[in-house]
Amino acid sequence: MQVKVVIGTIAFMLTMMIMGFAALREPARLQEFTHAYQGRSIESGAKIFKNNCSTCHGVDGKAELCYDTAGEQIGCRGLPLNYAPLLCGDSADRTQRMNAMNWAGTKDAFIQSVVAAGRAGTAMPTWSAQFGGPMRDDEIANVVAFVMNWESEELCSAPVITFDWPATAEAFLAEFPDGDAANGEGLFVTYGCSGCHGVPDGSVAAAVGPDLSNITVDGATRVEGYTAEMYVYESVLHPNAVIAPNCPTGPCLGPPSAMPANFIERMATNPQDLADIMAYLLGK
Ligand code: HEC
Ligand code: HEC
């Protein structure tokens, strides 16, 4: 009798231990499954990005290096996406870009909605089949997962470089007197200026923004009291401050200007870039 009770108790305890162990493993198993699923989603998102998005948003989503389908380097027309102001914030779901665009929902939904619906009045196309675009919902979800996956310790902990842009071009050029026009010519392409403005030597016609080949003269006439330097300086940093009169397809619209307003942030990590672009455009 005693022996049976002991054996029974041991058997019961063993059963409980095995069941308990299985129960303990369950969340880990679920997590592994979720990770594998997310991994596959990000992987297929990477392919979608390379084939559909990198022409405008660049290799690695940095909007620095863009190539057309033939492999020729072209100007990046999209905003950087592998980019702290889009992906990092004071809290996981509040980022600078969401604030700037007055977005009240989550970060995931912010990115998803721009990808699905595009952004009216800009070069950002509509992708979701729901709005007449070429992609299914699962493809949108995958490419969004891929973009979100750029959020990293490294990206988000890098010191935020805040350059205090001087109020006037004169003060700026006093700080950065050595503009390199040859380097500015390259930057004019890599920042995407040429994608909209064409190339001022006439080799590529302006498509979206004004032709800038005569900006040394025109720039000095736009705002009373402004030099061409001051006008170009302000045009790049604050595109909405003054709207140019003539665009290639008719009168320029705005504000809001069709010119991206975030060069002020993108160039803050390297203000010399603007000095170089000004040297290129203004021939000094
Ligand atoms: C033809 C060029 C072009 C292509 C292709 C393109 N985009 Fe864009 N995208 C843009 C432009 C331009 C903007 C900025 C619009 C604006 O000024 O607000 C933008 C904005 C965005 C934004 C919002 C960024 C922000 O900070 O507000 C996201 C996210 C985005 N694109 C994702 C994608 C994804 C994902 C793809 C591929 C499925 C893609 N884009 C393809 C041009 C493009
Ligand atoms: C997405 C298209 C686009 C990109 C990219 C772009 N611009 Fe513009 N730009 C415009 C449009 C449209 C205007 C006219 C509306 C306005 O004045 O804001 C304009 C206006 C200007 C003007 C004033 C032109 C005039 O005739 O008064 C200058 C100067 C200028 N941009 C320089 C630049 C530089 C430099 C870059 C790159 C760092 C750049 N833009 C990038 C579209 C663009």
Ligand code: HEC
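Whichever C-alpha set is largest while still superposing within 1.5 Å between the two forms counts as the rigid core. Residue numbers count along the first chain shown, from 1. Please read these numbers as outputs of a predicted model, since none were measured by experiment. First, how it differs from the form predicted alone.
- With the core held fixed, the Cα of residue 202 is displaced between the two forms by 2 Å or more.
- Core-superposed comparison between the two forms: CA of residue 130 displaced by less than 2 Å.
- Put the two forms on the same core and the Cα of residue 211 is off by 2 Å or more between the two forms.
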Contents of the next structure:
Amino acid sequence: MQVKVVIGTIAFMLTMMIMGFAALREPARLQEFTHAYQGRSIESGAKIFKNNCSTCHGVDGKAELCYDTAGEQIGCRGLPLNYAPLLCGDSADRTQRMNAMNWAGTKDAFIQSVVAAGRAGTAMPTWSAQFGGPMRDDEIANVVAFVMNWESEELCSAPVITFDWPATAEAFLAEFPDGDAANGEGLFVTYGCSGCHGVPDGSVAAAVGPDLSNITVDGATRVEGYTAEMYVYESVLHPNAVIAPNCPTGPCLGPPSAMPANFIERMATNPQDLADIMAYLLGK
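Switch from the form predicted together with the ligand, shown above, to the form predicted alone and output its structure.
One chain, no partners, no other molecules: that is all that follows.
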């Protein structure tokens, strides 16, 4: 009898030790499982992004290099996603773009809502099957995980490059008088302008934004007291200031304008780019 008690006691103690070890190991196991799940989600999201989103948002999410299905470079019609104002902020739930859109929820919910429901008046379509799109909920979640994965210490700690943009087009052009129209033609594609506005010579029709083939006249007559240079300058840097009346699909929506409002930051690294684009558009 005593032998049975001893054996039982030892067996109980061994069982408790094993269970205790398993309990101590459980948080690490769950963390490994979570990391593995997140990795698979990001990997799946990367494939979906490449096949469905990179045409508008760029191969690396920076809206700089976009290609059509034939491999030809085209203008990026979407906003940058691999981008500090979208992913970085004072807290996990507040970023510059969220503030601009008056979004009160979390960052991942913000990105998920845009992916799922799209954005009216822009080239961003509805992707979730819940709203008539082609993607399941898990596919939407995977795309969100992939975009969120771009947030990094390197991205969020990079110095913010600013430029003191002159208040008027005249002052800007006085500072950058030598606009290169030929370079501006290439930049018009690189910055994604052609993706929405087509090509000013009419060879590619505007798809989302207003047609710019007659911008030298329209720009000088659309707002009283404005020259074409003033109109283009303000439209690029402050697209919500004046909303053009007509877009390819009907009246242009806004404010807020469907025109990205981040060129004031994106062009701060090289303001000459705007001078070159203005020279291209205005025939200087």
